[in-house]
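Given as structure tokens, the chain that follows is alone and in the form predicted on its own.
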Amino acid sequence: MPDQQVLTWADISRLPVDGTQVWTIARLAPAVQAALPFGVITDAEEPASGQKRVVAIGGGAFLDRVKLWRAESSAETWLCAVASLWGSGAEASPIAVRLENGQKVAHMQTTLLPEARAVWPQLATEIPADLARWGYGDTLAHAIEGFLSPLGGDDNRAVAGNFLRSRLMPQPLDQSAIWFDLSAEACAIQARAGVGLVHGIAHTLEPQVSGFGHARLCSSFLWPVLRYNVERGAKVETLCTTHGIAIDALDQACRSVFDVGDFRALLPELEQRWDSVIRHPLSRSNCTTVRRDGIDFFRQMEFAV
């Protein structure tokens, strides 16, 4: 995977005005216009093909749209991605997900990775508390599933283990802008390995369930899936022991983003679509086997929380 530049917000402001355009979501457009000297368009528009430089500022779904636009319509455009919310890590990933024929479809190619990413620190304290917590859950899901993925090599697993142990798990669930960087690093780890059942569930339910976005779904199932994986085999504990991660601390980190009300509201949807979850490619790459009787574990868990 090609290297990606990590720029500061000051670096962004010093880009040449000629040939640079900001593409952002409508809600942020006034603040962007006040902060940067470039022309601004919103998500209701698209840049002209051949635009020299684009700075994209928004959430994960918007950044994925920008990445796919660049890959499909304007391959020569230099792209810098700035996340407005932590969690998806889309700014640091060669993966872009979009809805196609009612299904979430992931596209992966090196040309989807933006040439640069940056953090706009001002946005951190403006994130609503619920969105921030769900973003923590998505970040944890990327790092943990990337660490546990059977598709990951030893070198990436060592990086993932160190990242979890020394940087991600000790970080308070606060409004610090450091979460933008943690989210990007977690997604980069996941992109080099893979994910598993948490994302298999999220990608299956998201097009079908209103009111629950991707990050909220990941947060709802991260701790239950961790318990499923721990109780279905020795791999989680073995890898945690090998890489110096306390399994109780990992459990607590996952539980810190868990909402029992959301889990109970979503359980009937999971039951109804469990066969689709089993068949999902991400579920098939889970660190433990996902079988038809696996839904019984989640049914029983409803009464244990």
Given for the second form:
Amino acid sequence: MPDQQVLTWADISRLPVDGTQVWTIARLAPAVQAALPFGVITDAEEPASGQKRVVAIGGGAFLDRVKLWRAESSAETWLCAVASLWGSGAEASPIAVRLENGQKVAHMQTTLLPEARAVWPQLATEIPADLARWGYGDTLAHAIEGFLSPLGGDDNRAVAGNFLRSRLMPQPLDQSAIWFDLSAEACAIQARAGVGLVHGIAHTLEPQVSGFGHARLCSSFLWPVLRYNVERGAKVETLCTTHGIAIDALDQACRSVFDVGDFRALLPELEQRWDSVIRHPLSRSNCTTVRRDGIDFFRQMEFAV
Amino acid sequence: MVSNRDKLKQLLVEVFLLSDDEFSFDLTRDQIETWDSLGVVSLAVGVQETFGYHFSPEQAASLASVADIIEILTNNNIPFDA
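Same protein, different state: after the form predicted on its own, show the form predicted in complex with its partner chain.
Let's see the whole complex now, leading with the same chain.
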């Protein structure tokens, strides 16, 4: 995978005005126009094919749309991605997810990776608390599922273990711009390995369940799935021990983003679609086998929160 | 006590998303649509969970039939009755 440049916000502001366009979500357009000297278009439009440089600023779904636009319609465009919310890591990933015929389809190719990513620190302070917590859950899900993935090699697992132990788990959740960097790193880790049942569930339910976005779904199922994987065998505990990760601390981190009300609201949806969940490619690359009777675990799980 | 043969059958039915009727110990990889690259991964995960045996990636990719799985497990002291 090609390397990605990490730029500062000052680097962005020094890009040549000629040939640079900002593409952003409508909510951020006024702030972008005040902060940067470039032409701005919103997500209601698309840049002209062949645009020299695009700085895309928005959430994960928007950044995925931008990445696919560049790969499919304007391959020569230099792209810098700036996330408006942490969690998806779309700014640092060669993966883009798009709704196709009612299903979420993940595309993966090196041309989807933006040439650069940057953090706009001001955005961190504007993220509502719920979105920050769900974004944290999505970030944790990427790091944990990347760490445990049977698709990852030993080198990536060592990087993931170190990242979880020494950087992600000790970091208190606050409105600090460091979360944009942690989110991007977690996403890069999972992109080199894979994800598992948390994302298999989220991608199955997301097109079907209104009011629950991707990050909220990941947060709702992260702790239950960790418990499921621990119950299924010794693999999780063995890998955690090998890499110096305290399983109790990992459990507590996952539990901190869990909302029992959300879980209970989602459980009937999960029961109804369990057959689709176990057939989802992301569930099939889970670190433990996802079985037909696995739904019973989620039905019977006790929530001592 | 559940025999290793029954454990393997249950595992393969789960990881390859088969019905009990579709399963037989004579099946080959070509006959199981879900024995694709993801199937290789989930098979390796499931065998480790169920039998404690770890397929190397090359070994898992080279498996061509249910009989191949049984042969490797048998050769590693995991007995299968006829």
